[in-house]
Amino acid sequence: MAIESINPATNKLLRSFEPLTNQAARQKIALAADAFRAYGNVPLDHRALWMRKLAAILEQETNDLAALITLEMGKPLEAARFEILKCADVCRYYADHAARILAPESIPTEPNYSYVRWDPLGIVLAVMPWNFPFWQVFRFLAPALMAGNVALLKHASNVPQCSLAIEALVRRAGFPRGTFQSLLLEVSQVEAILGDERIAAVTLTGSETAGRAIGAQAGWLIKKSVLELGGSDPFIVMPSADLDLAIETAVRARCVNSGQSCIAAKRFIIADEIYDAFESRFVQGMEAVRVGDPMKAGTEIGPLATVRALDLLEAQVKAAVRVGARILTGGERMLGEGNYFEPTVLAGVPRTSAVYREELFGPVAMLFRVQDLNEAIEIANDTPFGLAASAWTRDPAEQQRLVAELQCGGVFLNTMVASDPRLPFGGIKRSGYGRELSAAGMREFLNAKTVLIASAEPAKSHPE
């Protein structure tokens, strides 16, 4: 079956390709294995001009790779770009601290000499999603170069195009043949590739059916893994809060991506006292944004990616409106071709419908109206996922407790989530487990190898 990549603002085909055979992946995975035994070899500061090359490759070719993001995805074009240069970014973060995370750490153990050292692990498998196509490869193919893995990329079946261009831009910069190669393939086909002993583990972002089958396999298999898995993440706020500053932010923290990212702001959760301004102006504000051709400067919101996500979101928003959820605006997808679905906002959702337990991964918020911050806590906590939380008060006592109580990977307080090179990034419950970025990220596929140098002298004997 052929790996089509099409145009989601027109649902028109731009290229079709046929998915490696199984021999071919396994020929891929044989060069990998070749690659890792030299690239051992290579002095860090070798790794670093390579990857400061590739991140001036990504800014002088910023358009262009933005504008295959669009076209293949459908995200406005300024907001690639945006994705490009971060790219940029991750790598020379890297380049320039890969040499300090990658120190080995003395630990004291008089009379002994002792410390850590951290190795690569060998070939690591990237299974990735669509919705950010080369940030998501980016924030994990810097640190597995810059420490001396080699990988593998399994991309998202609509973005064969972005999975080829980010190999092109690897081999570009200087890196070794082998050290990163994508792989057209099958869903079917990842079993297998996973499968193989010469792969030493695998990092996936994506569903929750994904992970659950990629994790189940990887602890079979006893092979490290790493999950960034989805999110509903909440976004709070308190009377103490700049209304216009959380009003103005949340529009744009719920749809970021088109409303397509996992931890893009979807659970609204508003004290009482001001949740009637709050409501009011925040649908003025999803009326608000601009729709439409994502290769047009001004838009704001493009198509969803594929069809399937736009069926998926209209019978989420549907189900929720047959359990009692009213439609404050929106609430359609929008005639014409394309994968366009309305900014839409929700009040009303039951606690005890299923859809108030998934996750919305389009332009679709859901608010809800709390009495006090213990409430606020309880409803934040109310979900399967724990990705990140916004929150938003000015009192010390609140922020302090929303810090400590929250369950989730990161909170954001008085700003919207977003991803850094500096610190680390990941969840916790069925949002997954392990850590992207910052240090956290780069020691993921690093082994923490113990070594201890006997003193000259013999220990002293210690009474039992």
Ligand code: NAP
The other form holds:
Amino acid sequence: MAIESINPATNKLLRSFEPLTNQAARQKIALAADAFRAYGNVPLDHRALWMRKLAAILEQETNDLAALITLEMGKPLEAARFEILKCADVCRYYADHAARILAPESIPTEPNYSYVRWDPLGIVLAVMPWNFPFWQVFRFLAPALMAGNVALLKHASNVPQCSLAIEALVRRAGFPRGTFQSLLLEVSQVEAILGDERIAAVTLTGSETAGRAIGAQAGWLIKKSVLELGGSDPFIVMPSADLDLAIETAVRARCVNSGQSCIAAKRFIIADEIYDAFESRFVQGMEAVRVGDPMKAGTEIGPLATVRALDLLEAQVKAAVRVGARILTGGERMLGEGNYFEPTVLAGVPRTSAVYREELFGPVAMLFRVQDLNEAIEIANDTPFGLAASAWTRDPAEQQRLVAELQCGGVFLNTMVASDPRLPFGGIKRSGYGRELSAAGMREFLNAKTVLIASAEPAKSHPE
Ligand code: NAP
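With the form predicted alone done, generate the form predicted in complex with the named molecule in the same format.
Zooming out: every chain and molecule, the one shown earlier first.
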């Protein structure tokens, strides 16, 4: 089946590509394997030079690249520009910090001499989603290439033009042929690629369904895997919070990327004392968000990326209403041809319902009233996911409890959750395993090789 690039604002076909044949894909794996052998000898400084060049090209061509993102997946142009600049940041972060992260770590075992060195694993397959079609790829690509790994990308099938553009950018920055290749593939072809013995590891960002498939296969093959999956992040507001800032941030945190972000706040858990004020002002905030043509300046929410995503979100809202949820605003499709959905607020979603446990991947918020911090933490943790959490309180004792008791990969106090190249990013529970970004992200695809050189003296310790 052809891989189609479709403008979600109009549902008009932009371009169509034939997927690679299995034979062509095998040739690309062979090229990657050759590239890996040579790439290991490229000095780190040289890789850093190419990485900085890549950052510079991204900055010079921000407008064109951002327009391509908006055209293919519909996020507002301003957000797409921000995404490209963030990719430049992550390239510079790893160009600057790779030497520190990759430096051998001395571990005293007197009288012997011992240390850990960090070796690349080889070819890493990256299966990526469309919601941040550049950023998701760059946050993997920058540490992988700086560490000496090479990469194959199977991007989401609705962003083939972004996928090809990234490969071209990496080549233009100077990275050798074969170090980063984009493979236009159907999902059914991924199994054979991952099964190829030349592929060392896999990273997937995407849905639970894809995570299960990739994780199961990687487990069977005994290949290293990192899974960054869905989330239904809580946004907790306690009475001592700065309510104005919390409400303004809550709207942004739900609507970021037109609501299609794994770390968007999805469940708003509000203390009884301030609930009524929060609810009415949050609803006003959601109603004021400007939905429309993503190419137009000032648009805050564009269309959802695909018809399938729109259908699913609509079905989830209807299912919530069927089990007793109240729609405080929104709830319907809008604006004709494109995949637009009204910013929506639901209250009273029963905790026993299916939708309560699902991820809502679009601008739909669920509100919950709680009596105290115990109940807030209990609801926040009552989810299959465990990506991150935003919590608002000025009380140090409450802050301590939230940090310690929230079951997720990151807790952000008095601000919204956001990724940052300097900080580890990832989840627990069904949000996946492993980390991206920072030193932790780079080390996921490295071999921590223990080296011990025996001293001339007899060793004092016993062998294992
Ligand atoms: P998806 O359907 O899982 O797609 C993600 C990628 O996986 C695409 O390249 C897709 O290819 C591929 N894929 C799908 N099924 C597969 C299978 N069985 N085997 C191998 N590859 C498969 O996810 P999505 O719905 O597009 O993306 C949204 C999801 O990603 C949300 O749940 C979101 O929370 C999550 N996400 C997580 C993070 C994070 O960092 N934790 C970040 C962003 C998004 P095709 O496009 O060809 O189907």
